[in-house]
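Next up: just one chain, as structure tokens, the form predicted alone.
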Amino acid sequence: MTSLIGMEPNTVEKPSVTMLGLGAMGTALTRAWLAAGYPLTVWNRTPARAAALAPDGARVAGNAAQAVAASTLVVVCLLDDSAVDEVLAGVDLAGRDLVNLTTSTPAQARARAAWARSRGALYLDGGIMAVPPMIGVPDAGGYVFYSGSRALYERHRETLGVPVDTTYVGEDAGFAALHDVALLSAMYGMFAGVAHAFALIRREDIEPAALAPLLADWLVAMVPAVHQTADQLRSGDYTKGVVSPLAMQVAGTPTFLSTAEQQGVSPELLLPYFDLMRRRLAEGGGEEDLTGVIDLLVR
């Protein structure tokens, strides 16, 4: 049997952790656990990445099966769902607590949870809301969504919270991935609006650095709309608390499109949303907030 190489585990009574996958995120997580005194066994398909952690106290396994056998808590952070299949093919997972931080879809997470159960493991899926430089940095703002086995989460909550904060979102294994994608989708929508805003001034004698604080402050001022939308969805009353009704907002859209044309800017980032607004108005939602466009999306 291939021997483990590296330093002996930290003698502090902390649970051991196995990490499979040492890309930028996996390495950051590993270093945070090592710095906190947790015994770590690591494995990576590129052995050099694992060997680089041995001087910091990591035990380097010769293969994935040996790494899994070293700890009850096994954390997986690989490229994609197919990589999880490849790495864990034929590995004995019976009695293991499997935490999968590999980016996946809700459907993939649910299928992976069933797959883990069929192999005798408890399963927890994770959606990482952080970038590697935020890992191990207190108050950096990052966290991981977790969903799946509540028992597993509660048993390892303290350990999982060492590199970055945790937020448990339910027994449905797909919920972590769903929350992850929902938040990132909103982020990309914001980035699209920011891109359009900067494009409008690109050819003018306006410094982007001068617009940036105004833009950031405006976006922050709009954040309460998120809570109002949630309240309207809960109550089913889309006219509740409306300040700028849909009919008024649709009437203003030609100004945005004309301005874009005059500035030589493509309106392609705005047009899909404006089209949804017009469709909702045509259905008679003129007195509503913008919340009604959500129902158009889910039909």
Ligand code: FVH
Given for the second form:
Amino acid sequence: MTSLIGMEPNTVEKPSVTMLGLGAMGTALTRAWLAAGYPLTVWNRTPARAAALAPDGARVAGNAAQAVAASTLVVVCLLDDSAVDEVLAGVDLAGRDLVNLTTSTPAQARARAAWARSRGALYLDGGIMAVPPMIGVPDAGGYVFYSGSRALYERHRETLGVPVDTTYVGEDAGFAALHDVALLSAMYGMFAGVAHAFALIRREDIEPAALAPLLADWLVAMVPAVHQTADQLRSGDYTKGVVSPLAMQVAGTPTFLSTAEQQGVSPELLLPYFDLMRRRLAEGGGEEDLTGVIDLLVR
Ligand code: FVH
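Same protein, different state: after the form predicted alone, show the form predicted in complex with the named molecule.
So here's everything in the complex, that chain up top.
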């Protein structure tokens, strides 16, 4: 007979979760909770997506109101804010802990928090920093920004952390969305630079696969500069620790533009940033880092 000495039977009941929205992300989240033994009630506009989860143990609700009634913790992961409006219109949210993982703007998140409060629900907004294959994979590096009710976050922290890590960024319900969009905006800026770099070699006898690791290593080497930017913004001294002054960098911009022209590549991704660099130089920021550009962006 197998000895149970030293083994804790898994007697702690896991809290039940209601999931509204079973697209790629909602399904991945649901599967991770089911795999960890959480009782799940699910609903989706297209019923087949909910039915597909029943064999794995999900209880399929007939409509959104029934799903919401099934658990205190209600997680919403829909396409956009107007889908949230449609799905939750007329649904009784009193006493529910509403966690909205639908991508939204900070203003939409704040309005949704007030809307939830007016219906007697606590509200937490989430910004997902992961793609579906990263969900349920502990070392994949994904996480969700949460903001809004700290009490709600603390109450469900363990459950919310099952599919993917969590990072709480404050009581302001708009902060999760703001952090989400800030990081993704930086990502798009980086992808724009990567697109320009590949375009430069496109017609040459250089394998993209040969450039890729050089590009990746260079970007990784440059990334720590964000800490110096933050330090300069905090102190207000944009010349602190400068290695490559703005004047020198602006002097180099014709080389980038001429190279683009010679390679038959449009400079349209670089020009807006170069224009801002020149404007800051004209204002007297020649000895500074690139940090002054930020002040030109903030209207
Ligand atoms: N997938 C990703 O890579 C990103 C990663 C970062 C975070 N996003 C955001 O997550 C939200 C959901 O994204 P998703 O990937 O699950 O999106 P879809 O697979 O397109 O599923 C959309 C679900 O929303 C339902 N839906 C859409 N409109 C309505 C509506 N008017 N009424 C009711 N439900 C609606 C849709 O239902 P159905 O088409 O299956 O009937 C899906 O359940 C999103 O905010 C991303 O920005 C994902």
